[in-house]
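Take a look at this one chain, the form predicted on its own, written out in structure tokens.
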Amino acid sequence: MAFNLAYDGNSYPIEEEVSVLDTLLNQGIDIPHSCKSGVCQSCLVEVVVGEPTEASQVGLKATFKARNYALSCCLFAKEDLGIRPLNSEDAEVTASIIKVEALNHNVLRLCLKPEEEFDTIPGQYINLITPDNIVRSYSIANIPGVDGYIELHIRVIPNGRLGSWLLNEAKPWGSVKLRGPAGECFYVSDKEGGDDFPMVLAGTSTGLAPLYGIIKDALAHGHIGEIALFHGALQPEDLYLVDELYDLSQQQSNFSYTPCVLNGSEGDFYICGDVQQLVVEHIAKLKEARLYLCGAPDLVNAMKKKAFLSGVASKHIYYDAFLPSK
């Protein structure tokens, strides 16, 4: 069954099984989007005719839901719909670029200073919107309220639009837009049991970014339980922040850092092996651990299953899967 979709003064037929986003893209209308999976929130629209479905508002802030905002990639027509782009003044803030630097051969550190109040929690993710309307989601790797800026870790991939923009067009104190934050992967103290529960954090590539933010936040809150970080990479050059993390492990007696390389040489500064196996072996020694997972979806999903089978309660597994843009 087909309905009508009104957008920008025009009306388009929309089939029940085709999302609003795909309907518009099929018409040659390039509205902002990235993951197309309901995670990154870059395809938000305002529904002005009809009602957003429950599935199209999963993960949105209460204020966004109240304004009839919806994820167009998860919005399917049950009736005639009318949508329009978000009012950027309500949903976005402007930020200035204060630093871009290389962390390794393909990861950049981007530091941004919002021009107005922008409440975030380390480990959550935000949407970064360039002047050319490229939208990508990145996790917060620091404590913005303490540092006075937001730190993101961005992996530069061949022909990637955002990475190319950062390398070739972004200028110091140039402006971008930020939207968010979103995500439930962040530090939460245990008010009933105290802050002595063990934390195990595992990720690959720039999955380190939210984990780094969570670790800093936990230590800033005075967490006294064990905090164990496992950062996995295919090859040694893919690791980054190695010196900073080793220094932190020397300064904080309850924090340990284990870099893992799948294709490396024994006896170097890292451990050769599969990060999944190392984490499962570590978890087996603990009780009531909280597990934080960030990285590629296959890795995150596999580790969630293994951790649960190893005895970690599902409510104590926090995760963000990094989905590629589409």
The other form holds:
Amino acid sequence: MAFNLAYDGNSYPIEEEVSVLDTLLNQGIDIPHSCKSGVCQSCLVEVVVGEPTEASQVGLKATFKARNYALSCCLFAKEDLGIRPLNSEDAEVTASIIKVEALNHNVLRLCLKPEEEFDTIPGQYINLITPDNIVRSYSIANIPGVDGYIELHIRVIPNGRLGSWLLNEAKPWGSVKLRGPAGECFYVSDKEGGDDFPMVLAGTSTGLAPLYGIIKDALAHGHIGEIALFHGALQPEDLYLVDELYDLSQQQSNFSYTPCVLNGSEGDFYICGDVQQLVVEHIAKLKEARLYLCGAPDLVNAMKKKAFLSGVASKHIYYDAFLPSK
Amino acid sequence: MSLYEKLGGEEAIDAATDIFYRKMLADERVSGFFDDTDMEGQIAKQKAFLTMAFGGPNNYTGKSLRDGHAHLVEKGLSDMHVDVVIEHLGATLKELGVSDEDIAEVASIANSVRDDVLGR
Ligand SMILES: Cc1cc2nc3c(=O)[nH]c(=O)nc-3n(C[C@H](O)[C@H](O)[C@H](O)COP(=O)(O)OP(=O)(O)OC[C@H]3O[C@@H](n4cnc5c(N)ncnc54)[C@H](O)[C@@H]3O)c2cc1C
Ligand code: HEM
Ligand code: FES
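Can you now output the form predicted in complex with the partner chain? The one shown was the form predicted on its own.
Shown next: the complete complex, the earlier chain at its head.
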């Protein structure tokens, strides 16, 4: 059965098995989107006729749910629907770019200062909205409440839409919009005065961003358990923040840093090999560990499954798979 | 008191879910059925399954179980697989210290929907 979908003064037929997002894209209407999997939140719209379904609000913060916002990629019609783009004033804050700098050959650090209050937890992700209305998700790599700005690490994809904007247009004192935050991958402390559970964090490429945010947050909370970071890369030059992380491991006795490179050469400062295997070996005897996994979806999913099978409780596995756009 | 309450309600389900799902994923006879599904979704569904098997509150009907497993029946879901599920269910409960008598009751609840699950 088909229903009607009202958008911008027009009405379109919508099939039950085609999402609101795909229905509008098929009509040639440009709705910002990326993962089409209900994760990145770039496809948010406001439902003004009918009700958002439960599935279309999974992971949204309470204020967004209350305003009838919905993920258009996960919204399927069970009745006639009407939607409109979010009212920018309600949903977004303006932020100025305060720094753009290279961390390695393909990763940029972008520091943003929100003009209004914008509460986030290190490790969560936000939607970055460019002046051309490109919306992408990025994870928070610092403690914004302490630093006074939000730090992101962005891997520049050749010809990527956001990547091109970043290379060509993003300049200090330019402005962007931010929405969010979202995500459950962050440090949760159970005890006053410092928790002692072991933490194992693993990621590839800019999967390091949320992990670094979580590590800083854990240390700021006085975490006393072991914190082991594994950063995987294909080539040595894909690693970044090596000196900074190495220094931190010298200063903090409970923090260890293991860079590992798949196509590396023996005898260098990193370990040669597969980050997944290293992590699986490391957690084999650490069943009570909290595990944090971020970055390439295949690797995150594979490590998650292996860790679970080796005995880590599902509720102790925190992760964000960086799903690419579809 | 229902068996669900006797076993410890939702808390018991939470404790059993990880153990049970781990056994299922590690068993090649059945793990293939869980290949293309995401882990959280699966864990939520395992919880639903266990709640049902423990005789707890659930909204499933013969028809919804039929519909929910139809795509698996197409992939060859059979009596053997249901037996494996019941085997792992029993082993999970045993690990948690549940009595043989209660395990037998859980197995009989699971058995009672066998035809629905297998679409017969
Ligand atoms: C929850 C979440 C958190 C994220 N956090 C970060 C973060 O902290 N840092 C970060 O750098 N990225 C992060 N990402 C990824 C980010 O949102 C974008 O997808 C990415 O930056 C590419 O955007 P783009 O517009 O430059 O490229 P697009 O225009 O989206 O992509 C161009 C082409 O490249 C393909 N492509 C894009 N990415 C990849 C990839 N990784 N592998 C293979 N093909 C690809 C696309 O499918 C497309 O065909 C996150 C994603 C999610 C869902
Ligand atoms: C013994 C009787 C069984 C019962 C009572 C049962 C019950 C359930 C329930 C309640 C769900 C959740 C449905 C939903 O919410 O969508 C479910 C899903 C599922 N079951 Fe069973 N099940 C049984 C047997 C089996 C067997 C033998 C297999 C395969 C080995 C199996 C594989 C699955 C899978 C893969 C799903 C998820 C399907 C999906 O992702 O949509 N089940 N089952
Ligand atoms: S959540 Fe809808 S496109 Fe990513």
